[in-house]
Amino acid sequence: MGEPDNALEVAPEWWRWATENLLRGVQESVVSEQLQAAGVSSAQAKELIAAIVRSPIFVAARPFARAARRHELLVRLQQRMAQAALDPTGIPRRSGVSAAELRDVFVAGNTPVILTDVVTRWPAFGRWTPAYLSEHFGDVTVDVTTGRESDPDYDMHAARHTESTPLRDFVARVEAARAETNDFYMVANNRVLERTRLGSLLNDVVLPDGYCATQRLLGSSALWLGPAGTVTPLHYDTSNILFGQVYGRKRYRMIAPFETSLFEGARAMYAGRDPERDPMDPVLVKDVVLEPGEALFIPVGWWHHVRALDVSISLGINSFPFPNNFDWYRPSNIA
């Protein structure tokens, strides 16, 4: 960059520090004062700052940094508005939500809601139990994840923990568990509804008019079955999801997408923090228990951590009759 000799004597970490702060909009005089407080001479600080701001790289980066700061302000404004407007303690429970209201209020508003009268109308509710699945589909071979407790990244490494077993044997293992365990679980990526005759279970799922594209229900639904104690780590999804709780209870810890601090330390779609063990302040966590017969609408981008409180059967659906693929939304992948 054609730096003066005095500036070249300054350690590289101070060059990086000064550049970052100048891009963040910190005044040159403030940066100079901080450099001098750290032992950089006045002449060195002046020359270093002048060299940075003249650099073609800095000139090119400045408009991008300015745009990023503006977006940060917008996110902070949305965060404050949402925290002021929404119930900070949980997710609202609603009945009688039409397809239009679901789309125009909760989908468009990126707002979670618990629907109390959707799953209760399914023939599946009251019919799907572990015993029922074992009796009617026990000979079906399903993929399940096992050995999860030996791997701290079990959800990211689901493929290496997958094994095939008759559903009858898996149900017997679930029912034999005498304590909570996260060691074995039939999770969404097993795709058993598409690959086996378990797909006929969707005949027991009848959604309100306009809630979903019926012709895509088979390819856009996922069955979950496991013992009490199964955990899905804190993560976000790239589509809106309607999560129906058919049997047992699950606890959801929900965090809005504007809590951008969660991107620090995140890998892929998984946060580097655990709301059950790590202090989350000042992040706002909405903690709710989904009861049997309730459905939770999880908007795209919302972080959620899930723990089964009982033996649990759940169905996730994302075949909404509107665009619902936001695979480009992967902010935690941005280096």
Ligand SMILES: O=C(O)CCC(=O)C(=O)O
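Think of the rigid core as the biggest set of C-alphas that the two forms share within 1.5 Å after superposition. Residue numbers count along the first chain shown, from 1. Being a predicted model, the structure only gives us computed values, none of them experimental. Compared with the form predicted together with the ligand:
- With the core held fixed, the Cα of residue 271 is displaced between the two forms by less than 2 Å.
- Superposition of the core reveals a Cα shift of less than 2 Å for residue 282 between the two forms.
- With the core held fixed, residue 300 shows a CA shift below 2 Å between the two forms.
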Contents of the next structure:
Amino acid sequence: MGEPDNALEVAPEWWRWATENLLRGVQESVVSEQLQAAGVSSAQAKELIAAIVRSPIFVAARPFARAARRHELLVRLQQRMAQAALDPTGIPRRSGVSAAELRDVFVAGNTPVILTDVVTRWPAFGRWTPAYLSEHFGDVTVDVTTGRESDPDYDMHAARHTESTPLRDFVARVEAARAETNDFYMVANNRVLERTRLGSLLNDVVLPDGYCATQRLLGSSALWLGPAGTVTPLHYDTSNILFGQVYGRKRYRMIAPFETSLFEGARAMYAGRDPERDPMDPVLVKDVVLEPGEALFIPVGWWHHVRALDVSISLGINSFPFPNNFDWYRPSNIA
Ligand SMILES: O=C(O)CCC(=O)C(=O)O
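Could you drop in the structure for the form predicted together with the ligand? We only have the form predicted alone so far.
First the chain shown before, then all remaining chains and molecules of the complex.
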């Protein structure tokens, strides 16, 4: 690089580089040294830095950059603490968690937990099987999602993959699947509990005292029914969810919201990375298999990728006796 006569003649790339580093908190003397190493004279480097720091654009940007640096430190602290855990890639299994503990430890701590003695007490457990649903609700017309395997964004495009079918036929299709398939799935968006008499299934769901506003289960619960091999891609939700696994197993891959690298390349609430295919390191992935009769508490904001390992029936509940709507939490929408 030649020696310009004044700061304005320094290449724009160096203005940008110096501005970025000053906003990152690099000391002026260090920025100056680097500029000089690249061929800028000491006087020009001094003039350039002075011009940048008195510019109204820099003055306006500085508080935002400081806030971002503080948040980065908070995030790094969270990441380090998570790595220090005894079992950083596991999720604890617990029984006897009271409503107070659920709220004060797991909800307030934004910490996932598997509850082993909640679903096992539902009348639904042992009763809800594909055959039971077909026998008692077979004539109910339900919306299901189909043709998923021909669309890489099948979950984001759930509405355009929706078709109506008698539940009997859908169950027959699930049961007839000889190999794993992700092509058809009754997902939360299909809202079959609110829209059909399948809502009466919620009489089979009895939660521990204080876990949820029971009278609000209808409208805040979602039934999931599908073959082995369904995959819900990595995404986060804007509410806490209690996910009850009633029949079959599901593999959950969960990632904390403070793993902020996942916001890069995300679209809406879907991550740009697939934990089954893409390298995730150093992002900490908690990988668990949810057994029938277990319930997973999915804290708001946690990324989760879900694969059914068997024919599966699950119920997601987001009714809690505390405010549970965090619709404003959409960090991946920040351009
Ligand atoms: O079970 C699934 O396939 C997905 C569940 C899920 O992502 C949710 O309840 O938010």
